[in-house]
Each structure stands twice: as structure tokens, then as C-alpha cells.
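There is one chain below, alone, in C-alpha cells, taken in the form predicted on its own.
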Amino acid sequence: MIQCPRGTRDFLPDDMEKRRFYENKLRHTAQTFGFREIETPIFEDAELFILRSGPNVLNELYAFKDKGDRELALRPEMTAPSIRMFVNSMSNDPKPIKIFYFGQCFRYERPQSGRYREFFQFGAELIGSATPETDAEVICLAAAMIKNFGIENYKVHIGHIGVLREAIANAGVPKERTAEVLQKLDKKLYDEARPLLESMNVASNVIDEIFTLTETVGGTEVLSKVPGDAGDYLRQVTDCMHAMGVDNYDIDLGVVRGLDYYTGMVFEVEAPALGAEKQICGGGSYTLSELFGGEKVFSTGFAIGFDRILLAMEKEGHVYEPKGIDAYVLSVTDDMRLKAAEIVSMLRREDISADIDIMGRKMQKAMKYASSVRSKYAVIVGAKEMEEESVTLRDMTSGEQSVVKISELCSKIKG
């Protein structure tokens, strides 16, 4: 038997109800802030990500030449497809320009416990803005969809990636080496980043300070301790998002979002349910653009992992109940299945879901199958209710049924 390849899934048809529900809901929390959606090719010019995120994402690329002998790779993210199709097609809008996407994503790694090798990602990204109005906007939607999918135990940590740079610049690291070392900072690898930064001569007390500059967490007191004008910036970003309602943050210094395209406001999204893996959503300022043949511009975005999400809301408690069908539309009789065929047209065309009885069952066997299928009613079609051109509706919660005039049965069904 031939298996789905490892890292990947099937999505049977409760689990795919339960998917198109929550990423409409992404989809109508981000329309609210008036982002628009986009979508672009789920395969690109490798060099995209290479350019992106350096040449070691290679080893985490599904890359491949075509018949053309062009090196391509399946997308492991969408900041850089989105940023790409911004300098290709809509530099020239007026700014700020807010879109938003939801699409497949394949990284060649480890599977483990709500992380795949084809995976689904959310993101929007406000381009065209260096504002803490516009970071504060980020973060809010980012807040207003987690919170809209009823996840209860979540803390916002926002950071200011400058600082660290400062401090790293400061203890003498050569700027070429410093994505490196605030990718061991980011993963909280201490125990690697210290020899690292030994090897650059940097003085353990000097480490120590930037460990510990990594570990400082708090309220709005913490920005006392930001120094020159990443505090300040921060604090007005924080009015901004008081203003707008969102008070569920920490500013959290270790945020450090590794990647060197980052410039300013970095925040990251935990959920405690899902333990040490907790993480659920990131993002910050950045510029890109000019990385692939745009002018500069600045650019605030986030992305969710939906699979992520999804498991935190599990975790919580939280139970999907697949929806069904409105009406199971059956016959009593042979000689009334031509009936039948037009009562079901008839719901569907007044846009009420319903499937009818096509294997010839026997009326107890296909009550059961209307109850496999979660009708909320059956619609019993036979030849005596059919003289007054009526039909038996019955309620599948209750067991209740009543005869019910075909004229009126729409009505009733959605009433």
C-alpha cells in the first residue's frame, strides 16, 4: 500500500470542514483591518530564498532544476514570494500597501509534534510604512486573529532587534558574522553562542551582559532599560496598541528573529498549551525589497503557523463540530425516487445543502446513513404525502417529524 510521504498528510473531509472554517476566519479578521488577499506560485527561483535567508536554507529548500535547467524550489515561506510579486507588480500603488495570504509551504526537516514538511502558513504584511503606528497595526491583527479563534492562554512579547545589534556591535563582532550570532541568540543557544563569541575576543563579562540583555522581560517598565530610541519607538508603538485595545504583551529583549533583513520592532506569539514548542506566530519591521531589485522600503509582517494554531486550540480544549448537511432527501417507495430527484434540486437551487439516498436503501438503513452524515433533517418522500404534495420532515435531533406542504418545506427547513 502506497502511504503519503513522510512530513505530509491527508485531510479527510471533517478535517478539511474544520481547516476552510478557521482560515476563513483568518481570511475575514484580516479583511476587518482592510488587508487584501494575494497568492502567488508555489514554486520559485530558488535564488529567492537563497537571497532571503542565505545559502544554508539549501539544506532545508525542496530544490530541483526544470526541463529548462532553471534551478526552482517549492516556497518554505511567503514573506519573499510576497515581497517579489511587490516589486514586480505593485511598487508603484499608493502606499501603505496591506495584503495578506494563506498557502502550502514545504521545508525540508525533522516532523515532529505540529511541525511538517508540507505545511500551511498565514501571513499579511503592511509594506510601504516605517511608522509605530504601522507596527502597532501588525501586532494588533496578529492579537485579533488569535483571539478571534478563541485561544485563551497567549502572551504577545515584543522586542526591538537594535538593541541586540547595538550591543553585539559594541562588544566588537564583525558585522558580517553578527546573523550568526543572532541565530544562536534566537534559539536561546547559549552554550553555543558563548565559545562563538570568544572566538571574535569578545570578554566573558561583555557576554554575560548580552546574555542577560536577552533574558530581560517585562511591562512597559522594561523600556526604561532599552537604551537611545528603540525605547521610545517601543513605547509609543505600546500606546498605540493600548489605544487600540491590546494589552496582552511583554517586552521581551531575547526576541531576536535571526534573519539579518530585520530592522527594528521584532514580536513573537506564544501559547503556554503547547509547552516548549510554544511558539505559534512572528514577525516585525524589515526591508527586502531592495534584496531583489526594488528601491528600499519598509515593511511590517508576521506570519502564522496554522498547523501550530490549531494544535494550541486543541490542546486548550477546544472541539470542532463538523457541520452536515441541512436535509437527506429519501424515497419510500421506487416508483417515488423521480420525486425525490426533484426535491432535492429544488433545496439546492434555494442554496440549502442536501444529498439524497442514490444506493436504493431501505428506509432504516438510510435514516442511518442520514445520521452518519449529520443531517439536521430527512426529508421522506412517499406516495400517500405525495397526492396532497406533501412530504414527511423529520427532525434528526429530536425524532420529531410532521407532514409538511412541498411549497412550504424550504421555508421550514430553514426556518
Ligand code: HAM
The other form holds:
Amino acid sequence: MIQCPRGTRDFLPDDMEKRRFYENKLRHTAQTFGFREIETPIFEDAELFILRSGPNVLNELYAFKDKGDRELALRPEMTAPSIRMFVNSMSNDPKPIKIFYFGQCFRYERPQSGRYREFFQFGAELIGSATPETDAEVICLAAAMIKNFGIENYKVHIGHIGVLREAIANAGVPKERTAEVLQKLDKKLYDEARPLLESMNVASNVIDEIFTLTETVGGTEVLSKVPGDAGDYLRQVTDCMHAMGVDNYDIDLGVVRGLDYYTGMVFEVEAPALGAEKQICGGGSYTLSELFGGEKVFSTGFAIGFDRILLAMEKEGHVYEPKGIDAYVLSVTDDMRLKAAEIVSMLRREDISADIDIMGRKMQKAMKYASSVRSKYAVIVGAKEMEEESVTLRDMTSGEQSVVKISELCSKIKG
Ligand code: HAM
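Return one more block: the form predicted in complex with histidyl-adenosine monophosphate (HAM), after the form predicted on its own shown previously.
Shown next: the complete complex, the earlier chain at its head.
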């Protein structure tokens, strides 16, 4: 039997109903913040991701050549495609530009619970603004999405990658090797970061200082320890977040991010219940447009791991009940089959979700099938009732039945 490839999943009808419900919840929240949806191709020129994604993503890239010898890649994330689209088609639009997207991404990772090779991201990018209010708006959107999902146990960690980049540069690390160092710090691999920094002639006490910086964690009081202007900047971000009612965060200069394009504020959201793959959202401010042939434009964005927030919901005990259909129409005898077909069409025209027995089943079996598709009502078409232009309407939950005029059937079902 052929199975779906490792790290990918099939989504059955119940899964899809649930996923669409929650996707639409996220869409709605993004729209209430004034963001508008975009869509970009699932594959792009590989160069788009090679230019600035950093070693983590490059090692995991699904890259291939097409029949025309073009180097292509399945998208590992959607920020670079969004900014390419902005440079191609939106650079003259009034700023700021607020967009969001939902779609699958591909990374050649070692699959485990919450980590897939094909996974889904819901993300947003706020392009063309570089103020503390911009960063606050983006973090507050991410927090609102997670909150509207009903997840209670989550924490937002806010850092500033500029601080760490500056410390690493001041330590004498060559610019082209910064990503290598940040990659180790992102994964908290201090044992590997130390010899790497030593190989670049960074003194032991300076290495300690860099490590201490990544361990600066706490409430807003730690902002006084943040060197340079970054502390003051983050205070303005958090003041604005407070005004918008978001206080569930800590300051954490250890937030490094796995992607290489961030320049300033960075943030991650964790749902501790998920264990190893607890990061449900990540983002920050960055510039990419100049790499793709546009002018330098500052942006801030994030992406939520859609599969992971669904898992976090499950862990917190939220259960989605599939909705089923409104009505299932069945005929008592064969001579009523065409009448049943007329009735099901009438219901559908009235926007009532309705199904009909097409397998010639006897009443009892048809009723059993109606329950299995979670139909709210069964519409039983019998010759005797039909003489009075009526049918029998059965409430599938209570089992109550009544004879209803066909002309009143739709309003009865709509309730
Ligand atoms: P990222 O942190 O690489 O950031 O991915 C965002 C989220 O996608 C993660 O927090 C995680 O929940 C989810 N995710 C990542 N890899 C997997 C996987 N293999 N399986 C399941 N879920 C996964 C970005 O991609 C940036 N583009 C975010 C961003 C937008 N930054 C600025 N704008």
C-alpha cells in the first residue's frame, strides 16, 4: 500500500472541517486588525530563500531543478515570498502595507509530534514602518489570534536581535560568520558556541558576556540592563502593548530566531504543554526588500505554526464537534424517490445543507446513515403524507417526529 511521504499528512473530512473553522477564526482576527490576505506560489526560485534565510533553513530546503533547468525550492516559510511580491507589485502602494497569508511550508526536518516536513503557517507582515507601535501592533495581533483560539497556557517572549548582533560584531566576529554563531545561540548550544567563538579569537570573558546577554530574562525591569537604545525602544513597544491590553509576556534577550533576516525586535510564543516543539509562533522586524531588487524597507511580521496551535488546543482539552448537515432526505417507497429528489433540491436552493439516499436503502439503514453524517433532521417522504403535500420531519437528536407541509419545511429546518 502506498502511504503519504514521511513528514506529511492526509486530512480527512472531520480534520478539514476543524482546520477550516480555525483558519477562518485566524483570518477574522487578522481582518479586525486591518490586514488583508495574499497568496504566493508554493514553489519559488531557490535563490529567494538562499539569499538570507540562514543555515538552519538552508539545510532543510526542498530544492530541485525543473525540466527547464531552473533551480526551484518549495517554500520553507512565507516572509521572503511576501516581500518578493511586495517588491514586484506593491512597492508604490501607500504604507504601511498590512498583509496576511495561510499555506503550507516545507522543511526537510526529522518528523516528530508537532514537527512535520509539510506544515502550515498563518502569518502576517506589516511592511513599510519601523516604529515601536508597528512592533506592538504585530505582537498584539499574534497574541489576539492565540487568545481567540481559546489557548490559555502560553507565553510571549520578546527580545532584540540587534543587541546580540552588535555584541557579536564588537567581539570581532566577521560579518559573514555571524549567522553561524547565532545559529548555536538560537539552539542554546553554548558548548558548541564557545569553541566556535574561540576559533575566531574572541576572548573568554567576552564570550561570557555574550552568553550572559542571552540569559537576560524577566519583566520590563530587565530593560534597564539592555545595552544601547534597544532597552528604551522595547519599553516603548511594551508600553504600547500594555495600552492595547497585552501584558502576558516577558523580556528575553535569548530569543535569537532560526532565520537570518531579523534586525531589531524579535519574539516567540510558547505553549509549554507541547513539550519539545512548544514554539507556536515566531517573528520580528527585518529588512529583505533590498535583497530582492527593491528599496530598503523595514517590516515586522510573524508566523503561527497552525498545526502546533491545534495540538496546543487539544492538549488543553478543547474538542471541536463536527457540524454535520441540516437534513437527510429519504423515501419510504421506491415510487417516492423522485419526490425526494425534488425536495432535496428545494432545500439546497434555500441554502440548507441536505443529502439524499442514492443507494436505495431501506428506511432503517438510511436512518443509520443519516446519523453517521450527523444530520440534524431526517425528512421522510411517504406516499400518504405526500397526498397532503407534506413530509415527516424527524429531529435526529430528540427522536421527535411531526408531519410538516412542504411549503413550511425550509423555515422549520432553519428553526
Ligand atoms: P519560524 O519560527 O521559522 O518563522 O516558523 C514560524 C512557526 O512555524 C514556528 O514558530 C512553528 O510554530 C512553525 N513551524 C516551523 N517549522 C515547523 C515544522 N517543521 N512543523 C510544524 N510547525 C513548524 C518563520 O517562518 C518566519 N517567516 C516568521 C516571520 C514572519 N517572521 C517575520 N515574518
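Fair warning: this is a prediction, and the values are worked out from it, not measured in the lab. C-alpha atoms forming the largest set that superposes within 1.5 Å between two forms make up the rigid core. Numbering follows the first chain given and starts at 1.
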| property | result |
| --- | --- |
| CA of Val206, rigid core aligned, shift of 2 Å or more between the two forms | yes |
